[in-house]
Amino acid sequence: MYDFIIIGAGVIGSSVARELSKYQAKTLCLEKENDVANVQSLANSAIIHAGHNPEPGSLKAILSIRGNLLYDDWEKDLHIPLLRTGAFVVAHNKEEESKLEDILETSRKNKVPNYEILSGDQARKIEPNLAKSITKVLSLPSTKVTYPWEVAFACMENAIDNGVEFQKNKLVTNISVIDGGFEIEVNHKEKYRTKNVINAAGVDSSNLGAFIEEPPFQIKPRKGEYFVLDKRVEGFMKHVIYPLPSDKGKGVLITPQVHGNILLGPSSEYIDDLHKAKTTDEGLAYIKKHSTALAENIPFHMIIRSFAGIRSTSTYDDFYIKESSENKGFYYLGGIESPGLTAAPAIGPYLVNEVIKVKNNYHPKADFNPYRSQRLEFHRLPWQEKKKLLDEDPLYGRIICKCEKITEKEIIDAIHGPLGSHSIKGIKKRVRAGAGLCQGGYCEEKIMKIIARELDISPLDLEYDDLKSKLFKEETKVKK
């Protein structure tokens, strides 16, 4: 029997796994997808917010302020990429300036550091492409941007290194209450027993609770669509640019990314399907229209892709991080939408230490290792280090993805790493092969052959993403 089973390996589930790995507790994390961070953690704005928006005193406010600060520790310990952008919340007229003052007051109550009001002209000296119609901005220097699935990879790899078990492609199909805990059925056949369940299933969190009780909230999924601008636009906007928030959320943003791209979006639309996130002509047109209120001369001709993601908005007005009132040992992490990524480093400790109070029943590990090795990015290394690596392995000299300058050796390491991936999308997430201007048009075939070779399998068995996304149906150019 396990002490803890975590259901869900997004940013939140992975951060909880790392926190539990500090204790002498037998822990398993189950993920229904073919990879870590493949749903909500995959498709979002990647912003570590300053804490200017949540209701003062709410968990969203408290944990996002803590989380923002803790990312500096994660950067050092787990080698998570951070881009310290700062942010501007913009106003266009006297009415909006009044609302900006309300956000400033929220920032003060939430103890956001170093905020200030700038005139439109002052802001345009810093960001020349800011729209001329903007009259004032609230500057939030503590805003940062990260790489969301890299956050989840880092936490889960470190958790595994410290003894946590991880299994993917494990869809929970039933949960039963048993003596001493719970029995979890997976894929309608396998069964696991555990003393405690941590429900970090995102959009499925209320459905999982419904296996054993009437869940304390319902998920009302919201879809957000985005454009990605090619990294050649790097520098067009250095700050995250927010409009004034509305009941639909923070609105359409302009967001610089860690690797030089810029995101435009998201839109915001409530949908019925928890799992279908598709872009639409209407949603993408909405982004174009509203982003032009933030900046002049947006290089729409540099769009290289669009995507959509689902946010696990709930009927509860805050993060729901509580133990079930009916079934002790069943813990909810529900409604973890924005600023969930921001709060992630604080959510794990809050759940483990303040809600579960793990120290009361489990001893800390004396040999816990808080560090994760940094992933090598060959093209960023000084020449002398490159030469040394080339002497050790000539495959560092074979560039597979020309857009992102990714070598064959980096792809091989991603296939066989602690969270190794055998899918095209998984390799893209780990080393960015296929994430550039051509979106895999030139390198995907080479990546496919490398995966097949390294795993000694037929290309017919390769997947683009999940187990149902086979790349090929059959061979056609063979003798019958």
Contents of the next structure:
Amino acid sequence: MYDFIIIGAGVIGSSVARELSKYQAKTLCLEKENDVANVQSLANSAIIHAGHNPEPGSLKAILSIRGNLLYDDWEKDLHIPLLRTGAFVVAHNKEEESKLEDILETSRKNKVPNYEILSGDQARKIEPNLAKSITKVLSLPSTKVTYPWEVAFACMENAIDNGVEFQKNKLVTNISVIDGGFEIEVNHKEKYRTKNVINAAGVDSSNLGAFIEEPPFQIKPRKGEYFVLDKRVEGFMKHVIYPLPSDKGKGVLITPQVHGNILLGPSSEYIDDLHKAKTTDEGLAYIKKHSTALAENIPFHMIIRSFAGIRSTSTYDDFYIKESSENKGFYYLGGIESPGLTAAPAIGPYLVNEVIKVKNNYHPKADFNPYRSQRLEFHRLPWQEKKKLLDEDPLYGRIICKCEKITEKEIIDAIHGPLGSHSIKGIKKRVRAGAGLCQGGYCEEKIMKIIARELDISPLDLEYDDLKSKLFKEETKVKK
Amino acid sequence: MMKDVIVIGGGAGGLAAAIEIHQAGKDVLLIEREEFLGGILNQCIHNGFGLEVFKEEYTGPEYANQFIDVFLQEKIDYLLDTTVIGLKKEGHIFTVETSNESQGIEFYQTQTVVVSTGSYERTRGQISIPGDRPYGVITAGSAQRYLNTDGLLVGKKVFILGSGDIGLIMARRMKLEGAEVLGVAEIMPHSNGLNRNIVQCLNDFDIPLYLSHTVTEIIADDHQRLSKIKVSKVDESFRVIKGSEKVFEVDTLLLSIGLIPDVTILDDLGVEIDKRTKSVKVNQAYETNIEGLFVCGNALQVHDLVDNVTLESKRAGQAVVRYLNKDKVKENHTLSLNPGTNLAYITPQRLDMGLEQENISLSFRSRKKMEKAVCKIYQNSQLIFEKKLFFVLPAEMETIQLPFKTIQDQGDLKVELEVKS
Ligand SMILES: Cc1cc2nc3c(=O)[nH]c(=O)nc-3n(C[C@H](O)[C@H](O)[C@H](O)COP(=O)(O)OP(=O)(O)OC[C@H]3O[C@@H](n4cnc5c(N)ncnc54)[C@H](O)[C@@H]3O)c2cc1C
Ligand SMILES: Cc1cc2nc3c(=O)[nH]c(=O)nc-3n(C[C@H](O)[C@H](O)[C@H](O)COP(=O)(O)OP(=O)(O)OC[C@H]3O[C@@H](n4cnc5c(N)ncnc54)[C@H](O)[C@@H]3O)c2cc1C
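Show the other one: the form predicted together with the partner chain, since we just had the form predicted alone.
Whole complex next, starting from this chain.
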């Protein structure tokens, strides 16, 4: 019998897993996908918001302000990449300027640090590509950007290192209440028993609750689409640029990313299907139209990709982080839409310490190791370190992804690492091979061969992502 | 280590340039990131290469071997499995940073660099096809490599977007391997491939070509594999015509939507870019605005025929030799060569009046199909040269020779395609 089973390994499930790994409890995390961070935590803006938006006093406000600060610790302990961009919320006219005052007021109440108002011209001195029509700007220096799936990798690797079990490709298909806990059915066959369930299933969280009770909220999935600009646009915009929020959320943003790319988006559209994150002509046109109000001469010709993510917006208008009132030991992490990534470092501790109060029943681990070793990005290292590594392993000399300059050794490490992946998409998420200008046109074939070689399997058994997403249909000739 | 010339890229372009330079007695090093020479030709196992240069029809690898043999006989220095990861210039000296397994990171110095790094394929992301993001949407060249080099078939029910040559050739190739090829959609009202490929790869196999059509949605199954595509007709301004939608059940969509010159290694040098070719600007010696830096082959402009890559790269090689021999006669001043409205682009983009030569090769593509076309070159509003071309197509690059003596010393040139009245 497990003490805790966490369902879902997005940034939230992973943050909870790490926090629980501090205690002498038997914890398992089940994830239906073939990797952590494959749903909402994969497709978002990657912003650690300053906390200028949420209603003062709400959990969204409290946990995002805390989370923003905790990222500085996570950067040191877990080696999570951060880009300290700061942000500008922009106004174009008197009417918008007065709305900017409201946000200023919210920022004051939420204790956002060091915010200030700048004139359009002052802001353009700092960001020359800002739209000429912008008249006033709220500057939020504490806004940062991270690499969302690295957040989940880091937490889960650290949790595993501290004794948490993690199993992927495990779809929870039923939950039943049993004596002293719950029985969880996986993939319609295997069963696991646990005293407590932590439901961190994102858009599926209300459906999971429905296995045992009337869920306290419903998810109203809201899709956001994006364009990705190639990293060669680095420097076009150094701050995150927000328009004024509307009833459609935070609006279309310009967001610099940690590896130099820029995201344009998201759009915002309520949809019926929880899982259909498709892009549309309308959505993409909406982004183009609205982003041009933020900047001059956006390099649209540098678009290398578009994608969409689905927000787990709920009928409860705050994060829903509570124990079920009917079934003790069943905990909801529901409606964790934006600023969920921002709040992630605070949500784990909040649930574990303030909601579950794990301390009351479990002893802390004396040998808890808070550190996770850094994922090495060879091409960014100083020359001396490169030299040293090359002496240790010549495969650091073999460039596989030429757009992002990723070496064979980094790919091998991503295959065999603590949270290793055997899929093309998993490798891309870990080391960015295939994430550049040619989108894997050149390196995918090489990566495929490396995976097959490292695992000693046929290329016919290789996956793109999910276990059934095979790359090839058949072999055409007998090989020597 | 100091070299006269470093050639980056060992495809048709790099080989031809290196041979030309070496035969003039210069010290050359060629660097290639793959484990073999020949570049993209290695995966083009169909024939149709060499009609112009050899008056014979070779397959891609056979064509490459003609040059690899000479290259090896010449005993030219080369590195395989070595990627150039950086290129810098200080004073008159270039430093080429390379990375490979045997030596790690090395720096080579040279006075002259020839960049012949080929092209990469345009992807789904660049044209923003909406829909899901499953596996099975693959560039035609990648599928060709999987098939011809690795013996792996990416799909059994295939549709092709874009009627570029690679797509057409892959339509036939997949069909011969037993895949069902449901059709080729082309957004333009005309094909972008060579006519012979339309006949031999589509018509001969009853594969339908949908002109003025494009893919408007990509649909995945539950396991992130492509399951369906929607194809719609477009009007003259490429707007989708509502109600014209057809659905095809496929597991693979091959994209043959264009090649883009790969000059990313020049990013740090501040080379002047031509938005039309998506590559760098050169003069008639294939030299960029950075002295001693030459670019040729698909890295300069996308060629349909390898023969043209060879001829261009030979000229580039000869120009490098002249540069090293300091054959420049007069003080440097340049005129610019501008494409008129009916031209998609022109190379070279500049003429260096200090470089005396008999003829200047101009390469360009038309924007539209034109019958009885005449290429007219104007300088200072005067017609200085004209040449009848009869029939021009966007899919076929044209090359003409402009006699140097017809050019006046001052005044930019404009190249136009007009219909003969
Ligand atoms: C378009 C968009 C933009 C955003 N931008 C930002 C931003 O800039 N800043 C910010 O702070 N936040 C942002 N967010 C919000 C942020 O992404 C989310 O709050 C966060 O990723 C939520 O993480 P999660 O772990 O709850 O969800 P998820 O990452 O979706 O994780 C839930 C996991 O549960 C698994 N699961 C579901 N059902 C089952 C089952 N039956 N069995 C097993 N496993 C199951 C899923 O596979 C999934 O991996 C954005 C969200 C979206 C969609
Ligand atoms: C799929 C396809 C089908 C074709 N079919 C025909 C046909 O039927 N008939 C015909 O006549 N022509 C055809 N062509 C056109 C012709 O073959 C090509 O245009 C020609 O081979 C290109 O030669 P290249 O040297 O410019 O480029 P490539 O052959 O691409 O060579 C570039 C070389 O540079 C290397 N390189 C790139 N970057 C680096 C770096 N940083 N460091 C080291 N090395 C690097 C690459 O590995 C590559 O080997 C076809 C082209 C393609 C792509």
